[in-house]
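Coming up is one lone chain in structure tokens, specifically the form predicted alone.
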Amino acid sequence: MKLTFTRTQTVGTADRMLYGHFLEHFHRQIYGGVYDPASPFADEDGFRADVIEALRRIKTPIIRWPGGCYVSAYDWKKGVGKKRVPAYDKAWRVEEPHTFGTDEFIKLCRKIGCEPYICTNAGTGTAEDMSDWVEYCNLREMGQYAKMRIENGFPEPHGVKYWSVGNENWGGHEIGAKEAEEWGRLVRESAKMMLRVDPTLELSAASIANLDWNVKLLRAAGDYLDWVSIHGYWGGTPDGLKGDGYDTVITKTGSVISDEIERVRAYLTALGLEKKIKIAYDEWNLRGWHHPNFIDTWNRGAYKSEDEKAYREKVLGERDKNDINSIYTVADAVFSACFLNTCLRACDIVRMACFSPAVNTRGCVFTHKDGVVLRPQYFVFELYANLMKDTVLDVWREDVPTITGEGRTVDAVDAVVTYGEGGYAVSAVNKSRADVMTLDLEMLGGGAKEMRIHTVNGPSVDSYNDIGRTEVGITDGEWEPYTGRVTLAPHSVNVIEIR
């Protein structure tokens, strides 16, 4: 495969928020994940210092919180102050202790060095609830909620810039699901109140790649929005144990991702909003979360609320399967890199993406009592966040090899060229299970002197990391004279530095 490029022909500037993450009050993401005062790794505030270090290492730029489905019945006021009263979480059917709330989230983000992104309750919540939350976070001293924050020990405003009205309120699974017209009105009125508290906010609203939903949302509230939020999970794990195999995963790395982006772009363009409103892919992962029976569909009525053993086996016990590390293989790394490449190619309109989630469940960091396991996806973020440049170049592709699986043909190599301080960085993913690929780079204008390659890979497509087992990681090459030719190992994610 040959790539021809010049630094004068660009697609746009990639926002570092494309390498963002997400946390929800589900299973072990918060309690036992980022927050675990009983852990020997806990710092003075109860946060896992090893998790914070892992998220710093990949330069996490932004974290979205607290949901997710959880937020659509969440009362933020119960999660602040000295007295935290536990409550039943109607989204995930557990008791929420409220020991991790807004102030703890802000502390976490400050420790990591990232922007906080708060998703509001647009299910059972109201426009006033949402604007009250902005008051608590961003007003200096006016009003009861700023004074409440000060009384809680935070004299300075939290200064939260990024806010989302709602989660997946377009879906019947969501508490407080809305019809399209109803949604447009709620977003408009919520945005008006939130912006009257702080006009510097950047606001997003829950959306989906659907014409009717977007037209009604954008006509009603487009003037108030900076973002639309879309989500994507592409890999099935019906039993929680065995997910899509490598060949199936590879078929989902082509236009399956980009088609959704282009549909949403088309809706924005049709309404003249493509220069104003950006896309936030603020939940994405190859594998959807495993949580069967959370609406008790397995045998409604057979489970009685007092039968805690059956509840834990049928509902909570199933969620433990998310933490089986052998599920997360080289396939996850290859898919994640292809997703990020797709966003980079659409960087003029996709400006944020939040991997879902950051820790535990399907996350790239797994916690256990003796430390953390870094899953294969983690190393993709380590390469991209630390090495990829900000300017995405327009690339001419020739002799692109293809691979076919399950009736779908996709490019065998997925590559993006970026330019910035110090030179070029090229991300190149070889999706082939067994074949080595050669990548020829033709840089118009010349000037390159040296190159080196960094590779994420494992011995096989099924390689994974676990406690006491490290099969997937990064191999760093040495600087060598620039030749313009790179060899890509099978099932590998690569970043080539050129200077």
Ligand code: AHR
The other form holds:
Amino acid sequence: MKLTFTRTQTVGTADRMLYGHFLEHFHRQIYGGVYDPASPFADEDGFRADVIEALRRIKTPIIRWPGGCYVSAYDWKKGVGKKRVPAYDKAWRVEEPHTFGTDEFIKLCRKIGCEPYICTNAGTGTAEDMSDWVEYCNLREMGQYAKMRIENGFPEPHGVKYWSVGNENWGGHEIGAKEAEEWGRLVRESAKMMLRVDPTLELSAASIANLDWNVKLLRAAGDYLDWVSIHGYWGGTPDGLKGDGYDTVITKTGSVISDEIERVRAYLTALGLEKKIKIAYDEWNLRGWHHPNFIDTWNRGAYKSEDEKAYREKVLGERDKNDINSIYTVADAVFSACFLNTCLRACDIVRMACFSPAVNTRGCVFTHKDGVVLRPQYFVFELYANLMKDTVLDVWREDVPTITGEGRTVDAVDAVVTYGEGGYAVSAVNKSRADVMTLDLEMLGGGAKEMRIHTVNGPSVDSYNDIGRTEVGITDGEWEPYTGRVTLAPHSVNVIEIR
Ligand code: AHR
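In place of the form predicted alone, output the structure of the form predicted in complex with alpha-L-arabinofuranose (AHR).
Below, the chain from earlier opens the complete complex, with every other chain and molecule after it.
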């Protein structure tokens, strides 16, 4: 495959928030994940210092919190203050201790060095609840909620810039699901009140690649919005523990990802909002989270037939299977790199993406009592966040090899060329299970002297990392004279530095 490019022909400037993450109050993402006061790795605030280091190493730019489905019945006021009262979490059917709330989340983000991004409760919550939360976080001292924050030990405002109204309120699975008409009105009235507290907010609202939903949302609330949020999980259902194997995963790259982006772009353009409103892909992962019996009708059967203890073990115990590290293989790394490449190619409108989630469940960092396991997709973030430049160049592609799986034909190599301080960085994914691919780089205007390749890979497509087992990681090449030709190993994610 040959790529021809010049640094004067650009697609746009990528926002570093494409390398963002998501944390939800689900299973072990918060309690036993980032927050574990009893852990020997806990710092003075009870956060896992080894997890914070892992998220700093991949330059995490932003973290979305607290959900996800959890947020649609979340009362933020129960998560602040000296006395935290445990509550029953109706989204995930567990007890929420509320020992990790807004102030702990802000502290965590400060330690990681990332922006906090708060998703509000538009399920059972009201415009007043949402705007009260903005008061608590961002007003200096006016009103009861800023004074409450000060009383809780935070004299300075938290200064939370990124907020979204709601989470997947379009779906019947969501507590407080809405019809499109009522959604547009609720978003408008919530945005109105939130912006009257802090007009500098960047505001998103739950969306989906659906024309009717977007027309009604954007006609009612487009004036107040800076973002629309969409989500994507491709490899298997919430009940599909292992999800798709490598050959199926490959078929879910390319246009399967970009089609959703281009449909939302079309809706924004049709309403003349494509320059004003950006896309936040603020939940994405190859694999949907494993939580069978999540949908109520299925639950009633499970509940009727057993006592509560047995029910909980049967339904909730399944969630521990997300912790099986052999599920997360080179396929997760290859897909994740293809997803990020797709967002880079659409960086003029996709300005944020949050990997779902960052820690445990299907996340890139797995915690256990003696440390962490870095799953294959972690290393994709390590390469992209540290090496990719901000200017995305347009490329002319020739001799693009393809592979076919499950009746779909996709490009066998997915590559993006970026430019910035110090030179170029080219991400190149070889999706082929077995074939080595050659990538020729035709740099118009020349000037390159040296190149160095960094590769995420493992011995096979099923390679994975676990406690005491490291099969997947990064191999760093040496600087060598620039030849314009790169060899890509099978099933590998590569970033080539050029200077
Ligand atoms: O499976 C987890 C859920 O996926 C998140 O809570 C929700 O936002 C998405 O539907």
